[in-house]
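What follows is a single chain, given as structure tokens, in the form predicted on its own.
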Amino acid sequence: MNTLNLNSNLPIFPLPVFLLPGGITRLRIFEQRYLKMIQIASKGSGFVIVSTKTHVDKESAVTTQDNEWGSWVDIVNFDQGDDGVLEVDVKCKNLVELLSIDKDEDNLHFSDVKITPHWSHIDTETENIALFHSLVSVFEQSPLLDRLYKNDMTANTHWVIARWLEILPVSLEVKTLLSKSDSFQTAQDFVHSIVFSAKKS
């Protein structure tokens, strides 16, 4: 597991995207402060995607987050959209707790972070073939997901459940609860019940 001291000061990107370790998504970056974030992150530090809005205390520069956690991502690819907007593919390597948040003169937020455990006590070699094939079918219907994951697909249950949780249309609160270190079995049962009940209906 990666280690990160408390003074890392990682850039924060507020976006309603739920991403677990191993998850990949494509971002479109056009605001100047976030172009600056990409420049900083591309030097090797990465950045943190936070799913809730940042609340700024107008009496100070300090800010807080609703959920106080985020997805620490690395940049894995750069591209340019047909409209000229920068497109960046990122991959989550860890979930992190936000310890303190501040902002710079460009209104780009930063936070010191601490890595948090994610389903840490499970057998990651176990495969769930049925859920994996169902997931592959979903990806094949989405050209973007198919491209993003073409070299990362694996049938191990940890990976499959994480990807299902990311794409299922359930609330952030539910997904957050199912992502805690002791919630893997509950998450697996939840995903299984939704995927296969949908197939029966």
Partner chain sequence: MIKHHPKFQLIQGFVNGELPASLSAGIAIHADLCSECRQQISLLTEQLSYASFEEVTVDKYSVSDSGKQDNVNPLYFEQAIAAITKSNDIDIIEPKIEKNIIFKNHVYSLPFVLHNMVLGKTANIGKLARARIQLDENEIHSSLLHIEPGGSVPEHTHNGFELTVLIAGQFSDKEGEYVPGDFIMLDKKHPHHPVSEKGCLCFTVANDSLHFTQGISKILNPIGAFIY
Second form
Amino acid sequence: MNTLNLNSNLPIFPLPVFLLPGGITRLRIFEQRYLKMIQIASKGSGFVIVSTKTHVDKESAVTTQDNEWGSWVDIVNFDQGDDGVLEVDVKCKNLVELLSIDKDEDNLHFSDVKITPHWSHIDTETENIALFHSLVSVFEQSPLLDRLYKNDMTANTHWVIARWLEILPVSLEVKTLLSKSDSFQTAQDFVHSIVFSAKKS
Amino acid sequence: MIKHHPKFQLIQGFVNGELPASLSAGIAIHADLCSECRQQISLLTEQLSYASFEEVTVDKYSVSDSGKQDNVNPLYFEQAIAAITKSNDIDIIEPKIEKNIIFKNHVYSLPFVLHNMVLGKTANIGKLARARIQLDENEIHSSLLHIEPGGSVPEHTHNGFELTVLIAGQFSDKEGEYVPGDFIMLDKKHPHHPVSEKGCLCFTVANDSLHFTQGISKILNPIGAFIY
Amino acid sequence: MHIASICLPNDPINATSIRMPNKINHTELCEWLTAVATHRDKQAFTHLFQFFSPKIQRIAKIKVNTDARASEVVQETMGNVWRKAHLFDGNKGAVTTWVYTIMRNVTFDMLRKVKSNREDTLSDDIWSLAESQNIQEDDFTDHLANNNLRSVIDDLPENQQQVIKAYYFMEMSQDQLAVHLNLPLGTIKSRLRLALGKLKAQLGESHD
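In place of the form predicted on its own, the structure of the form predicted together with the partner chain is requested.
Below is the entire complex, every chain and molecule, led by the chain shown above.
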């Protein structure tokens, strides 16, 4: 077995949210087993957000689906919300394929994972200034996004396209298509044709 | 207002007791002046104590009991408890006394965390003065660095990391001006050139000597080993 | 994929190391510690010792490697508990948090002795006990909020506890996108439709 890029026994957080490497989101955690997950994850190895449909909603067996994937995230900050609920900011570091899933007595799931390459993980030399400016103005209207990304802002093409994909109002299934490692050109065209008018036919 | 704070991972390492004494001291100096980070530290301490004592999380390496309370030899308990309780002495916490440090003619109040650390002799070059803090952490060096008004450190980068916590006074670089409490962690991607108009005292930690980037400063390279 | 319990019943390590969480009786711990502080109550101290020492032994073992050193951490930590009990203030935090900080400090000083061969005890200066009480004073309200929160969650019906709320700040609505791009909603909808059609065509070509 190839042990490269393998990581064992990471906790799983089922949530329909699309997050590519570099993406940051804030989670509110209050269920006991997920508080436990945060305790485990904060020891350094993070956890995996799994957004695919076959998420953990049944007590027992769940159907099989090929290539289940997730966003492996690190905790970058946490705080208590005004209502006392734990708020955790997480940043995606890799997309991963889930290999084998197991659960403990609290019904918290764990999986061994394998890192799958994705274009958004790689810095490019190129910048996409037009989409960057547009993205900045979206962030400016959202105080939270603005705060989460304040130290990360870059016009790097991959980064800008990845952030646009995350915030566009299209279904998770569509976004998942663009989570493939070779999808960069397609993703860029896609974002362009929505944000700017589809001039080129 | 303090604008530069330790990253979450550092605070976590601090609360866990996993950082070297030098970096821990840097965070303590910062937290003394920063209520935001103090709050985060106490929240995280509470969470970690909860994780440690309250809930037994997945621990692959401890093949312990099978669901019962941890079982330890009762005889061991008795002896251990007797050894502790045979004396009824209690620890008295002595009130903190201000401790000052003088560089040239400037008197500074020494941060509490440094009170019991051993300081080496002060060395001077121009407007810079440095006293090593003897923590014996191998390649990691900690110092107090004093810059007299109008002094500066030549532009440099670093092969490892370089932490500067401003204790008193002010200095600035191209990122802006810093105030006491600012926690500035740099790596080799960030060349910088701190200048202090009014003078300042800093706590510095670095794990390698500096690397000067400006042409003329190369001649001054020995200063790198001097400062950090 | 199979999310069910492929739970390795034959694996003794996994089977035994995941244990039920122990519900802690914080009030009781607090009473014991107060009895130690005010009456030097050895029976109460014995209870504290029985509660904490196996846990400290296990946690310390991971950090200091040997059983002998871990036992030293236990002895030193519990010795501190005995000698410093009068410094604990139950209004300012849980006993578990207080003992955790003592254990962390003892471990830190021991590791420094092992690694740097230094006999100094810097931990009390770095995480000053007296100071941490002050710090907790600032955060008194937060601490309460945290405890309240746990009890509130525990009281929720099971199905409500299962609900996970997430912030969906990430994704814009079609309306928001329209406002942002300064275009009518209809235009946004048709752009999305076009883009999706094109995407499917593209992916159809390359993934057949």
